[in-house]
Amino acid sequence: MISSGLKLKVVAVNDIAPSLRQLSLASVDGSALPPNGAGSHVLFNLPGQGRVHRNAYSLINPPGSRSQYDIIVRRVPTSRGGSAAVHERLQLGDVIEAQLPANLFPPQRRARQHLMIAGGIGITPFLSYLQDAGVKASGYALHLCCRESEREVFAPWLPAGDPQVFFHWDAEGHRLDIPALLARQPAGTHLYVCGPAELNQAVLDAAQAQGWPASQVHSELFGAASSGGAPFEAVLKKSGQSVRVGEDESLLEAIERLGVAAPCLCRGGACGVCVTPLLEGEAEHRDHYLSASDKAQGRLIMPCVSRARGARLVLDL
């Protein structure tokens, strides 16, 4: 079985929009939870139909909170199980397992200014940024690209009347001009973007075109890349097991069906937590993490999104 570090009880459920659900979870035994920093995730084991889904969600609590963990989850129409489990199965009083908080997207303490660009539910890590003393002391601006109908949804977690929080949506006069925004930032600004792939890439391309130093540009991608494709066999060398990876499941999901504790976090090919040595076979790389050199060498694979180009892969798991 896949081990976890925490047992959490759902202590509050709030449907804040038709496709958005906010959950609060506390320790089952009432003990203090491990503290989290701004930008932290927790990986939850969520009940599914005949299986457990392991999905990570950003904590929106103030940094250092230990009484409960708060998350907001969007119900995705093409959900592979995680968001569906949160919206359709989790109820008040349910107990689930979770791993300890991890942080792959922290605010940079050396920044003179923090510029945050979020797309939809990509606002969630920034809700904790706005409660971070260091971010507030340095100065910040948050630009949220969302549906016009959702402008007020996140208000309970935003500073009331904050002049540095801006909303953008797809209408004349309200669209975000990314190049213009980046061009007027003062020296020493750090840029953060979290959202769907199209927004992330547009921001990263604009920053590169304007000569932003790579060390001052930070991104977090949500939403898994397409993981479907031709079925193949995966052999796990260390455990001596093999599994057939179906055309509509990821390699990681197939491995998890065996109960093998494969490391993961974002499940979208962006964080690098699940990178696994590839012993035999050729990978079809679909991740955003491995370098071109890594992919050319053919010795690593990201099981969360990548697949086999042939009939068989052998992994060092």
Second form
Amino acid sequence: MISSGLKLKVVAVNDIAPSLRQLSLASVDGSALPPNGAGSHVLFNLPGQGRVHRNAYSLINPPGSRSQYDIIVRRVPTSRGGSAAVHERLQLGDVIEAQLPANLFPPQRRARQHLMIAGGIGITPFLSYLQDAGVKASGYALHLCCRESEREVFAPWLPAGDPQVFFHWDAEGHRLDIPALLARQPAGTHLYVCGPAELNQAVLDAAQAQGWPASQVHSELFGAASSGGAPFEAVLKKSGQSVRVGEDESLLEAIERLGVAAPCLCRGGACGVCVTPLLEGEAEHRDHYLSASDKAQGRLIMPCVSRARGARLVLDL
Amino acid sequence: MKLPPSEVTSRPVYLPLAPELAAGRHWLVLDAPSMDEVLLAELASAFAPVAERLQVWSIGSLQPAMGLGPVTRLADLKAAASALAGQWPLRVSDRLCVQGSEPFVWSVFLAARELGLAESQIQLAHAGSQRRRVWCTHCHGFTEGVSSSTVACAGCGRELLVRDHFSRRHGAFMGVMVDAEVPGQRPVREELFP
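Given the form predicted alone, state the structure of the form predicted in complex with its partner chain.
Full complex below, order starting with the chain above.
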């Protein structure tokens, strides 16, 4: 399932804000797409300059959509190419490859109440949550931290005038007081946060400090966890090849450049599918999958985000 | 009074209760007849770090509970459920810890779930009898204190085979009619948990 792919055609392009582009994609032959669940994402192959970028984006469709996949992509100034490819090169009618939807961030069906906190474009998984019958039935609140000017941008995907959707921005009286919000939640609430690393960490820290059970707290990092860094050499022992990992590409991308098919799913250090045995060298771990003890043992690495501390890594690939 | 582990493999595994230091209010609910001095002393020492935000409730009368602080005595499980409801509003930081016989701890668990506590906010520990509560799959009635491998259902009178299948939803083991296939053909009733 991980390697099987889809061929998708761009059927709509809307610039909804200066740095936000919404795309709709349908299957090339018009057949029904595999259905998505709330919170699911799709990994797309995006045409870059001289290379292909593989980026994962959350689907904002209602759960179970078969006719098209909708995504919203923010152009990141420091983009390594994926979001720039969407904003500059991708045209109506273009065909791109993608993988089947996967879901690492589903709503928890036993929750009494869903509390969502989003930072900017991190709202995308929650746009599908708000269209999920189970989430609607059990009760929810969505807190979006965004630029004041972007408050209306997501309106087309939000229930009109929903009193459970709250906007916060960086001005006196409008900032989100995370500890106060968490402290007033009733028992049985599940907490979800999707945004930049600083927001996620602030929410996770506040939840932990207030005694939230870990199983009721869920996070998804928006945007690629940074996968660039100092260049190094990666040796693939089994296949007897070696590759230089550039500063703006990930170890996984370098391995793929060699033509070695490495399994992967989220490309963000969350899912664990790309875990690879590390034979020599010290890793700089950047994933959220390996335990602290795994990382200390230093025998495994997640090549989608993690890199070398030194000049060289030897992988059992 | 530590009991040997049950040989019923589907039986939940119960670990000793422990407070969570980052959490807020703690309630310790005890099944008095199942507790002994050693268990109470262990609990007193385990829960000392959260003493100022701990309430101890006992159903039935506890022997003087050394070190556990003031204990509120409640008449029955219903009173315990009302007492918990009286703590409204229940928050995510609340923790409920329950120790006693298996039917006791699961009764409290189900009442607390009904009031909105999540499973991750509840800890259960076993003490006392290993006799089982049985849920009849035919009449949906409960039979309490079952020590044997088969039992007459307290609800419908059918002779039930007590399956080694614990239901967390009912807080009980499943009982199915033992001679449904060949009426009258019944295995010998064995005493498992005297």
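Residue numbers count along the first chain shown, from 1. Throughout, rigid core stands for the largest set of C-alpha atoms superposing within 1.5 Å between the two forms. Keep in mind that what you see is a predicted model, and the values were worked out from it rather than measured.
Here Pro35 does not count as shifted, since its C-alpha moves by less than 2 Å between the two forms after the core is aligned. Once you line up the core between the two forms, the Cα of Gly269 ends up 2 Å or more from where it was. Asp70: CA moves less than 2 Å between the two forms after rigid-core fitting.
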